[in-house]
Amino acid sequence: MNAMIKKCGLRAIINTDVRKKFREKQPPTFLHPAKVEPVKDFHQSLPGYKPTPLVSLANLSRELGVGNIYVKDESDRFGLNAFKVLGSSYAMGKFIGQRLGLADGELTFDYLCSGEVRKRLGGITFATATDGNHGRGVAWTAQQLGQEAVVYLPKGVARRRVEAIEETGAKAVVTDVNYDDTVRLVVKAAEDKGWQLIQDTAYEGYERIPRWIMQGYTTMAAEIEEQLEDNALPRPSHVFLQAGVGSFASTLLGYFVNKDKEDYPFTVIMEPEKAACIFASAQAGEGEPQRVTGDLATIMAGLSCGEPSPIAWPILRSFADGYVVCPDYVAARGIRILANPLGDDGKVVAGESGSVGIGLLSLLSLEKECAELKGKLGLNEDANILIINTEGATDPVNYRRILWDGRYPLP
């Protein structure tokens, strides 16, 4: 049974059913912890690989009455302000593994990038569409991998996201529809080109590559979890996470569910305004993903997708406790509470794709209007909360306006 509470400008659902229902759900078993061991191993060989850092955020958790919140700082991942290149860099390596043969302890990146491979394989165009980060991963390792690469990006895209695909060598092309379409206009691109697809995003016949990508970023959640028993840090009762398509937002929830059972944290799924698939389809009950159209406009540039992935959205509507939709000032509001933080708790720069988790917990922590809701996502001085920061200022001009003219403030 779903709930539905609008309040504070926010719309949210909160799924009343999901735990009774835990035993009658199948965990997705390809994101088994156990299934993923590889992963690490192969992320570990990569030029620069470096765990992120998992900020703890005791004066703000303080402020908002909560008992912790963990920050994983995605913000500096391989240099390139964003965690997308651990979905890309791992398919377009297990890619390259099964045309050649290898099994996964023999998937190391010095061996994909040496001249033996690249004589074996002969060249390799990697296409993908993005609205920014996913495509400059595909591009960084194609780089790497001594292939060529076409970036797609879907109109309004910011200048800067597309510096910084071309700064790799690859091709990158605006189209002049939204993010939906121009995923079509690649696919086609890749079919009558001979191109190999890349893309973050699962369709019919299109599901083993989506699937690599969301096992790349695995990696991450077993950070996560080296860095709490390191830190002997109190679990999360509670993760929030956004989501486009929602292949991010269901590897973790995935994860998870699969590592800690029915005890799995309290998990939100968060949403723009303009682009919120899941929320549709999360009101919609548990049949098909549902899709949004128009211009799917919001700052959130990298959560602006109107088509669920037909991977990530049964996860979603089996384990995700609540869906939230935020207008675009949630989010400038967490760039500017972590670009500010309290006492000496560490700075965090996050993009808008990054930051709208603190600006939605802040929202239901300090807002009476809230408090409904807040209560609704049982959010109180035990809960131990995960948000991901999943880029930095991929768009720096939008960010400084952000913070020195104070775009997009409370209504």
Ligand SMILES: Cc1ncc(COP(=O)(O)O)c(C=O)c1O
The other form holds:
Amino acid sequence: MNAMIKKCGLRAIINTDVRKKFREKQPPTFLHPAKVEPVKDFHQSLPGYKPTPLVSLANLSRELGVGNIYVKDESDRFGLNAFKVLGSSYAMGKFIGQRLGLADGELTFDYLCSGEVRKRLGGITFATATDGNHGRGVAWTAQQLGQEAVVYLPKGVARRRVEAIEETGAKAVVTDVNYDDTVRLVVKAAEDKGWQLIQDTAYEGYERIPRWIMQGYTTMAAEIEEQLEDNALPRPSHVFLQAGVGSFASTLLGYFVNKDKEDYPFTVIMEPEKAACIFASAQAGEGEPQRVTGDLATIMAGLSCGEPSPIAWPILRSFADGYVVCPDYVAARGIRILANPLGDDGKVVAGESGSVGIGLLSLLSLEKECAELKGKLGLNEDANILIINTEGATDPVNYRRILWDGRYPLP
Ligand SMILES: Cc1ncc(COP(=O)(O)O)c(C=O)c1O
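For comparison with the form predicted alone, please write out the form predicted together with the named molecule.
Complete assembly follows, chain above in first position.
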């Protein structure tokens, strides 16, 4: 049953039915850990691959009255400031592999970038729509492959995010509409111009590439598993995952459900106020995903999406335990906390879409008004919470405003 709670400016839904109905649901087999090896092998063949750090914040855990806080820090993935390239690079590799009839074992990046492959493929223009990070991943991968990229971005995108895409040689097109309408524009343009679409959300008739993108993200889940094991850290009891279209969150959730079965971590999905389409879908219940429209304005640009991916939503609906809508001040607080670590905890540079989990955990733990919600989520001294910092300071101007000028304070 869905219980709705409103506290500390947060809106939350807890779905107690998902655990009871676990056996009625089918975990997404394409995200099974048994399928991760070829994905990891592919990423390991990319220039500059190394696992991103899993930072354990022991002092902050004590301060917040929880067992452990682990932050998987994606701020320096391949030097690109965000996790997203894991998905785009893998999907573009698979696309080329399939077109040339290559087996998984032949999908090494060196080979894909070779003159031989370029000759066999001819010239391709890859196209996508993005709030910034996914498009940068597509543009970077196209550059490495010696191919072209065209990247559409919604109105209001930060200048730095556009520049980072242009620096790869890709063409950036800033539209005058929101993210979801920008996706529709690039889909149409790609059809008209013969571009190859690499989109991180699905729609009817377009599922193969978004699935590969999601499989690309499983490398991150596998790294987390290895890092917990190597450091003999207790397994997470909770995972906080932020969502735009939901591809990222459903991938990690799908991976953990396949791995741990009924014992998978208690999973909370976080979204910004004006782009809470997953929350709206959860509120509507078991049916089709719901969309939200308008300008979707938020400092969490990567989460500024109004329409859930139809591949992601069924996974979230079947297995996510909770959904929380977070105003922008939650993300701003997370940025400040991660930039100012307690004692010898490591510093983490988090962008607005990356910091929301720590911001939320801190509010739930420290604000008296949130105590009831904290209790319902089971956040006590035995809780080990996994949070993903999905991006670094991808909008450095806003990052500084938040840190130096205290922008977006708690109300
Ligand atoms: C930094 C960051 N975090 C999280 C997300 C959310 O991913 P998804 O749209 O798959 O839900 C995005 C999406 O662009 C992002 O850029």
